[in-house]
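Next up: just one chain, as structure tokens, the form predicted alone.
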Amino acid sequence: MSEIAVLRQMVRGSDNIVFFGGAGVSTESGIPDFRSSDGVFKLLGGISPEKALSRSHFDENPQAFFNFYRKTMVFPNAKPNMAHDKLAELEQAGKVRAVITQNIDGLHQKAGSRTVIELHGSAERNYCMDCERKYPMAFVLDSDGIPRCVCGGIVRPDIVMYEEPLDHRTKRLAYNFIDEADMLIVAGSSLVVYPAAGFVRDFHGRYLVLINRSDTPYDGKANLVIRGSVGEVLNLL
């Protein structure tokens, strides 16, 4: 039986499936991940995302923080690929119970999936770190130098950057997602990177599916891994 066929008999056998997805799931939009030979560490002549994207580097140098949140991280007219859209399909159909994923460009909400759990928040939402008042992309994006409320205090994307921790809310609804779905499917992502990547050890169901282009961490505890395009599998159910 191709690896194809058994997935399409895990999902047949499945009502509760969690899809846990990385930075793999949007390349195929377009939006560049961190590691790969295109990815974001070869746009930055050597500083390494960690220290360009870290609170500390924010909070020491925003002029900096924001010239290159805005070239490397958002990317307004990227759209939702196949992935998307076929999870979005599966969530209408009763298959999918939630999205949990670590980017933050809001393309699985685009794509029309309903419950997404972000973890590292989202591009979309910004809001003045004085006033708390909120403001779309947009207005980071058009804004010169660091971006500013009316009341002057600085605007910032409502994502969790190097050095914070996920939120407390966020994270503990991810795990009892995960905690009580009878299968997990990972894709696109290395799993080398906490404490996201722990998730995965909560995961106690049935079957657990590993969609990436490289091998992982967990390769050895799937029941099976699928070597390909997330898109391209996906779209195959």
Ligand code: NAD
Second form
Amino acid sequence: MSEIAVLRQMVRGSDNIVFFGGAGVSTESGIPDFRSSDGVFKLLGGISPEKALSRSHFDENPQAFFNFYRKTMVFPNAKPNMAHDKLAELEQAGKVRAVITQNIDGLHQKAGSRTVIELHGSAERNYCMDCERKYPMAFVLDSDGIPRCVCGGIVRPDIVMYEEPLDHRTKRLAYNFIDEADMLIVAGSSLVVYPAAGFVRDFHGRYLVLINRSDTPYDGKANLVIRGSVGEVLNLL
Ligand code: NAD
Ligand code: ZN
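Starting from the form predicted alone above, please write out the structure of the form predicted together with nicotinamide-adenine-dinucleotide (NAD).
Every component of the complex follows; first up is the chain already shown.
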């Protein structure tokens, strides 16, 4: 049986599927990931995105942080791809219970998914660090240098920077969904960023499926590994 046929059969037999995705879920929408050959790391000539997007870098040099952030992390014209669309459809059909994402691009919601857990926050939300006034993404994109609130405070994206902790409740919610799932589909993540690896380790449902273009440290633990592009693969379901 082909891998797709196996995947189809697993999906048919499950009504509590959780999808966990990384940056690879949005590369087919034209948003670069970090670690692929055409990812952000290479685009920037070897500057580590982990460093450029860290809290200490933000505190030391907010201007440089925002230059990097606008150039590599915000894509207002990106559209959902086949992966986002199929997951929204599977949720509608009562198959997918939750999408857990490391991405900050909001594309799952744009495709129509309702239960989306954004582990790393969202570029769509921004707030003043002094008075907490909210600002849209366009405000950060269109401002020169450091975006400033009417009160003078810095307007930052509501994303989790490197060195910052994940929101406790968001993480727990994700763990609860995974704990109850009978199928976990993990796609487009190199599975080296915390807590991605923990999710895979803690899953104890029936089917663990990994869809990725390159190897991951958890391939050996999966019931099914599909080497391919997540949008193309999910579209065949
Ligand atoms: P990563 O860059 O470390 O790994 C991406 C993985 O996806 C790689 O293994 C690559 O081979 C694979 N891949 C790329 N395109 C694919 C495709 N179309 N189909 C299947 N596999 C594909 O990404 P990560 O593990 O998610 O970690 C990077 C961190 O950076 C994340 O935590 C995320 O928050 C952030 N990030 C977010 C975005 C976004 O919001 N779209 C983009 C870049 C980085
Ligand atoms: Zn303010």
